[in-house]
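Just one chain follows, in the form predicted on its own, and it is written as structure tokens.
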Amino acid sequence: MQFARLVVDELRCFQHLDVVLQPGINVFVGDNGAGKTSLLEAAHLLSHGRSFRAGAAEALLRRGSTNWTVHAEIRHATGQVQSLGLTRQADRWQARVDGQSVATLAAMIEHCAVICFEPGSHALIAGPAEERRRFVDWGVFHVEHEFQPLWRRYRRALRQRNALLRSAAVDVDLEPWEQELAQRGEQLDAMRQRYLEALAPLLEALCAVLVPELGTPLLLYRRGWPAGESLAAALQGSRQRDRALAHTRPGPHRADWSLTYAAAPSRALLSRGQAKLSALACLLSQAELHDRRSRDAAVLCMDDLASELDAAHLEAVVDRLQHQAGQVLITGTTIAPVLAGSTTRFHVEHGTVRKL
């Protein structure tokens, strides 16, 4: 897939934004605070309905303003050309698909892969696990149809069963949402296993190039319950730990994974700029990933990658990019020579863009 025309309205520093994007690698440059980021922040929020930037999600609206609207044009590998748009006033999301509301934001964003590398992505690597979780999830979401609704399901479980915690339930009263807890949550986990297991490949090919030093990667997945023993199993033997502290630990919802390296045995022993680059290596193979199982190629946003990434590094990644299928968006304050070639080039000021 890639953005045809991407429209924004009050987010951020922008009052309004009509932008013409093209195939292949478009490159967005200005000084810092012109909106360079917020534009990539837009195209990701029709991808997962939420900023990769942290804070609340009123910090989206431009100030003076009651709501906000991303709104774009896709173009599918298919030639088809579709509508998507995301509003938000107050509390209150609307999703669009074709100028249709729908239900949810997961009937918006199957349609929309975006996928994001910007200064906060070292957290993938050394930050809390629901960074590793959402990862995984987003992933098998495109790939995996029942996903969404099994999860759905879990969530419910586990929200009744917290619920029941609560209030001193008796075990009578847990069994039948234990039972679902288990049923929808062992789903949940041979579905993430899955995919990690189909990403490691692609992962160790990128990390010999990107981090050779640290030798070969592995990817451990943890999914949060012990090894050897069933989910319902599980659950029955920590209700009196549970009843303690009113919340479900056994479970998919407290999983986690892991890269380490053979010559950096715990994520501690990596330094900033190797947790970069081993989270770029992530967000490249789910790319990958992504393009071998799906019809449409994801959009890949780098943002500020020129000051990311050291020379010899920008080079390899630019050299991959240019080789790909999907369309990619960066950003940078000025042009770096290797990117001075092949691309479409914009001028982002003062919340305006213009094509150069």
Ligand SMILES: Nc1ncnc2c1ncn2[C@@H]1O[C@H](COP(=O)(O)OP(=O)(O)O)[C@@H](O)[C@H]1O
Contents of the next structure:
Amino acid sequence: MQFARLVVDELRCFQHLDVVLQPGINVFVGDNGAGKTSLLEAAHLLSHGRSFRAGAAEALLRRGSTNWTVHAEIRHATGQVQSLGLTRQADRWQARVDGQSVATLAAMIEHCAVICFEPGSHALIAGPAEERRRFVDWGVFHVEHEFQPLWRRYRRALRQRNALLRSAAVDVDLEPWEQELAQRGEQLDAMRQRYLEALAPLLEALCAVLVPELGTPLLLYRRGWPAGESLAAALQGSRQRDRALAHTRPGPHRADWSLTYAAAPSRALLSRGQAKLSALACLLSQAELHDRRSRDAAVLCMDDLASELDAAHLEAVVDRLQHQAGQVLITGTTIAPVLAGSTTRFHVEHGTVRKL
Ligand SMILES: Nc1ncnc2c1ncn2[C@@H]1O[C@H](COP(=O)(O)OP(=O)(O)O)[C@@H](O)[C@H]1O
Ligand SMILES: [Mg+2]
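Switching from the form predicted on its own: structure of the form predicted together with the named molecule?
Entire complex below, previous chain first.
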């Protein structure tokens, strides 16, 4: 897919922005604080329903405003053109597809695939497990249609079991919810496992380009409960402990994965730069897998790319971006020489965007 047009109202520094984008590489140049990251954030919101920046959702709203909207015209590989919209007012979300309100954010997000590499991306490797679960789940969501309803059922059962754990309920009260958790949880786990298995060879190839000095990468998945045990047995076996903790420990809500290397068997041994490049390898392989499976390339956003990478890595990444099918949005304070070729350029200043 590609963004043909992006319209942003009352988000961050944008009062009203209306920008027509081109296929291939689009470069946005501007000083610090001009609005470059906010522009990518707007694109990311349509694909994830949240920002990639840490902080409260309220921070997205332009100071003094009451609601923000991001709207995009999207062109899919099939030629189909679609209009997607997302509004947030007070604490309510409203998503639209072709002008019609849709009941869930997921019903809009499924049409939009945006993958962002930005200065905070190293958290994918070095940060909390939640980031890594989101990464996998985003990938699974775009290929497995049952994933979202399964998660909803799993979360509901988890809330019920947790409430019962806090209310001195007896085992027989827990059982029906444990049965639901075990069934849905095993299904969710199988989907995640399949996804990471498909990702691994693509990731390995990218690591060989981006961090060759670290040797063979190892992608290790931990499903969230002990190996060799069914989730049903794990839930039953942890009742006493879960009662004491007042929440459910075993299950896919505690899954995690790690990327380590022959020369760095623990992520603590990675430099910040290597963690960043590892995150980039994860994101680029996710994009590649998405493109293969959906036959509709994801949009890649690269925030402040030139300041995140040294010259050699920048050249390798730009070369790759130039040879792939999808649309790319890159930001920077200057145009890196490797990007001087056939790219569409925009100047960003005080929340306005002008094509150069
Ligand atoms: N909620 C908000 N309301 C108004 N301005 C904001 C809000 N959040 C951020 N800003 C401002 O938006 C501007 C653009 O930020 P950003 O997109 O991060 O810039 P860049 O990536 O170009 O350095 C900054 O000047 C920032 O202070
Ligand atoms: Mg920025």
